[in-house]
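Heads up, the chain below is alone and in the form predicted alone; it's given as structure tokens.
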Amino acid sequence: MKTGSRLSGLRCRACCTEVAAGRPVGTCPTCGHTLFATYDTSGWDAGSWWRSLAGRSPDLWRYRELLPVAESENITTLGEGFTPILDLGEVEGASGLRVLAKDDGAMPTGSFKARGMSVAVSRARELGLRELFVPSAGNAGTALSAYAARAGLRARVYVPERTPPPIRAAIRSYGAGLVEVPGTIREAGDVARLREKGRGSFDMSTLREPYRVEGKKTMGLEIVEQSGRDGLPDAILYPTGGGTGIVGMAKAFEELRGLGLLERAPRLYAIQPAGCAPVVRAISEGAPRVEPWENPTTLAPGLLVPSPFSSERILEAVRETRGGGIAVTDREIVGAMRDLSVRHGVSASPEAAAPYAALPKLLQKGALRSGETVLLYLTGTGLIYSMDELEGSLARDEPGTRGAGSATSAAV
């Protein structure tokens, strides 16, 4: 049965190369940058389509016409998507703001990574791939393991050896191969691509294949649908590691504007830890791309990404929405985790808590203004973390911003 997907091809934004979508492909064959899915919406009644969504199942596949899977039989789903948007009410340090939180900790595998992997694994299945691998700081590996198992595909996950034990156990529980690598996700990626070369497996790394970002795009589509065009937040605060989510949301807003379904996009703010803030530093310095962060350190494993791939697209997403970025300390992150749980009844991972920690800083700097509506994107559950252990792990002196320049004040 056809899904009605309007996928027409793949395009590189760096060099404008166009690639057919009918075969497996990773990065741009011309310049090596990220390829993005394009859709033929000529003659399409987008308004009727948008109105029809109300009668569809509450998952991300409700947007199937703007997703890349052509045959329904290839959709690999665990019921992901359409997570709640919560009104947090009064938030300490954010007086005058209306603060909302979209909670992707409610996803089947406990994080927003389920979105990208559901779509990417479905497309891999459709293209006849049988073996997949990914370097991961944790949640992406868990999601790939689960969706590969669901699809009947083989998966291997390469993780930094400091990855929390519960995440490693989750990956193994789905039957995936697990390889632990010294260092950060950067080293895990290097080892993964070296070992997998010539094995016939396919790299599912962040922005190194075209379809995970399509799954992350549904974050933006859901925010617009759930908020209504008149209730759209003024700003979205997003914890940024590899950056696929912020790129995906920007792509969603761009496509909706092109369809005449959206007039303005929320401002996008990249939130990073002070010990690993390469994107925030690049925003602050007006740099065209990210430079690798030296001696990266943070207790938020998903944000320990010293050199995100295709960083030009991350910076593009922030700048085109007139957003910005700011860094928060590990101590502020742990405090935000506790506040979210104790004051608001919301469990958040260290990554997910970072936007909450950033609120008062952005308000103080004037990036957020009284009377605005701000949405915090909570990317994962904190249920696998021990607050006592996290608080005990905090060093007496915070890791600071070595090599950051003005990274902690890049609120644009």
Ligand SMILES: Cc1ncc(COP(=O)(O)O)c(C=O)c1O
Contents of the next structure:
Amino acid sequence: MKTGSRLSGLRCRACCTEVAAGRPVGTCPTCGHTLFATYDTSGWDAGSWWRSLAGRSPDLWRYRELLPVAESENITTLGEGFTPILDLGEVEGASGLRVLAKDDGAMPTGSFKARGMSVAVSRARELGLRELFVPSAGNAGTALSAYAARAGLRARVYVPERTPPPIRAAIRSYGAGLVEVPGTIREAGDVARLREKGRGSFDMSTLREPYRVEGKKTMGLEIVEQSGRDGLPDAILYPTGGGTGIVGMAKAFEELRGLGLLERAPRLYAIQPAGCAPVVRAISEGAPRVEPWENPTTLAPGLLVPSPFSSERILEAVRETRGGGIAVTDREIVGAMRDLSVRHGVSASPEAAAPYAALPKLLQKGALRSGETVLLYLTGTGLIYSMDELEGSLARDEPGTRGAGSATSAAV
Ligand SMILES: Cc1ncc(COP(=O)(O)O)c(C=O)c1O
Ligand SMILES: [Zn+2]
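Moving on from the form predicted alone, kindly provide the form predicted together with the ligand as a structure.
The next block holds the full complex; its first chain is the one shown before.
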């Protein structure tokens, strides 16, 4: 059965090259940047479509017309999406703000990475691919492993050797190949591309294939649908590593605006750890692209991305929504994890807790104003982490736990 997808092609935003979407393709053949899916919505009654969503199943495939999979038999699902938006009530250090939290810890495999992998693996299956690989700080690898298993495809995951043991165990548990690489995700990516060359496998790296970002787009679609017209947050605080999440949300708002379904997009704020904040630095300096961060260090594995690919798109997403960025220390991140679980009953991974830690800082800077509604994007569950271990490594002042008083830590 047809899904009704309106996918019309792929387009590079850097050089405007257009590419047909009917065969597997990674980056732009002209300039090497990210390709993005385009949809033909001419003559489409988007208003009726939007109203009809209420009767659909509560998962991200409810938006199938704006997703890239043409045949429903290729949809590879574990029931992902439509996660709750929680009202956190009183939040210390954030009085005057209404604070909401969208909890993707409730996703299959425990993080928002399931969104991108569900859509990208479905599309890979549709295009006849058999073997997929990804360099990952962990969560994307777990998600790829699960969805590849569900689709009957083979997966290999290249992780930095410091990836937490429970994440490595999860990847193996789905039958995927696991390769541990010294260094960060950057080195894992280099080794992965070298080792996979000529094997006929397909690279699922962040922003190096077009469809994971389509899955991430559903974060923005859900926020708009679940908030209703009047309840839309003024700002979204998002823990930014490789950047697909923030780029995906911005794409959602752009498409909804194009369809006349949204008047203004919430401001997007990139939150990064002080020991690895290349995006925040670029925002504060007004730079056109992100320069690599030297000696990156943080205990939030998914945010240890010193040199994000296609970083122009991340900066665009922040600037076009009139948002910003700020860095938080690892100590603040662990404090936020504790507060979220003890005061609010919400379990957050170190990455996911970073936006909570950023709240008082953004208020103090005047980036958030009293009376505004702020949504914290909780990207993953903290249940696989031991608070004792995290607090122990802070006490020992291990690499990755220092507050790095770098010039970027106060950037907005
Ligand atoms: C829990 C969690 N949050 C945030 C991120 C960063 O995501 P993005 O690539 O969308 O910037 C990651 C990436 O690994 C992650 O695992
Ligand atoms: Zn290009």
